[in-house]
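Here you get one chain, nothing else, as structure tokens; it is the form predicted alone.
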Amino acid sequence: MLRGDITVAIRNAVMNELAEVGYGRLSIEAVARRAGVGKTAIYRRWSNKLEMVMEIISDVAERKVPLPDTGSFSGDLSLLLLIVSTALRHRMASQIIPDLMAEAARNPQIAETLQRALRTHQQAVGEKLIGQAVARGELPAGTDPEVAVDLILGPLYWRLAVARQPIEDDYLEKFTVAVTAALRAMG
């Protein structure tokens, strides 16, 4: 394999072994065997599972999540909350989300890591779409996007990671009525 090949490979085995035995019982031996490559593969690139783990998290949790411009807010707000239910509903994320969250109450580099790619991708959503719903004139000018991106993503989180509750097939539907409605009401 070449190195970037194996780096890849690498980085799926590290997914896949979180998905299925969690952080703690996480192995570098486990990893090389999943990966097909020998353990001084692994540390050539990392000292250590909890730096190997955090910055494939890192590079997982901060890639620029396609932030959609379908030309009006409830377009916009709908189409995100697909994009979010729609990850938090994956395989991989069900399981390694409640995971790493758990572990982030015990391990503040974890905390600190996973804190900074939420407040990265929070930020991008509020500046874009609260800001040009704002800015179209469908928000009102105070609307604060720190508050505005908790009341949209919060909910959706609390009932798929942590309740892992289903949603039904009207509920985005509902529940972008019923932000838009909190959110104007803002103003």
Contents of the next structure:
Number of protein chains: 2
Amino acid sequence: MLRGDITVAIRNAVMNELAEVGYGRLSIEAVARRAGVGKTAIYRRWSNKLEMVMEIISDVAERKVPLPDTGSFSGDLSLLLLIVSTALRHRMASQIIPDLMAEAARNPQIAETLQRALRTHQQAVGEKLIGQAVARGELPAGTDPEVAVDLILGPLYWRLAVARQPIEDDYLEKFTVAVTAALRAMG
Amino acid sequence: MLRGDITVAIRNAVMNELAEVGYGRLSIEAVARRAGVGKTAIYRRWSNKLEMVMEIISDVAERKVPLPDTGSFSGDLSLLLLIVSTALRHRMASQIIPDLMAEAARNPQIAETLQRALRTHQQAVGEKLIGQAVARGELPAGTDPEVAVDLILGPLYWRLAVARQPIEDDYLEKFTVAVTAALRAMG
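Beyond the form predicted alone, can we have the form predicted together with a further copy of the same chain?
Once more the chain from above appears, this time first in line as the rest of the complex follows.
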């Protein structure tokens, strides 16, 4: 394998191990076996398990949020809700984040990395979505992007990743109307 | 110890072990040691670790939600936000729920119990809060209590338990205005 391919294989192995056994039970041995590499290939890149997992999680968080400008706030919001509700069914939201949250309570470094990763994502989404709507005159200039993103991501995260209740056909529609009214009232 | 005292001691020990080491690493031995009882006292009550943890979590979920009628929707909502934002700083939200969520991905029985527990809580809150507001004519009769509670609990859970960002003084105020507008628009 090429150097870059080895890194990709290790990353995928780490994500799969995190989803399956969780951080506490993840071992460098199992990651190496799963990636088809020797343990030295891992220790050449990271000095320990914590450093390895934290760097990989941070990289995932820094990937660009794919949020194109649809030309209107309602279009942007519908698209974001679709992206978020799909992402929340992914094991990153339903397994890896909860596992690291539980681990964070016992390890301040994990807490700090996880919170920074989530904040980075949230700020990028908020600035883009709300910034575009304010620029178009669709939302008041004073709209707080942080509160706005809490109002959009929070209920979906709660429903899909925590309470794990399905979203019926008309849910996203009702939700879009409600969130739009909420943001207009807040400005 | 009296029989009831033993049960209380075991419950407290289970909650503390869940918060500190998580479900995966929790052992009957450690619970017995912490509760100051013999292992037989535990096996007389539950046949295994899964059954023990699930019964204790269900009991916690069935405790009555303390949501008095303040006489107005804005009063009820402010009180609920205060209760929820306090509860979300408790280890039940920041450690035990995330740990069980991560475990739920590997164990359908944990998934089912956890989801039922959260649903029970959510329905009780929704029916009381929204029911009272509709009865007073403050919200439209068609207001969906489920979407309403997602909109109230979700952002706070996301902010306080997941992203772990502080709530500034004016946050709850902005949030109350936003959620009220959202619910009125939805009816």
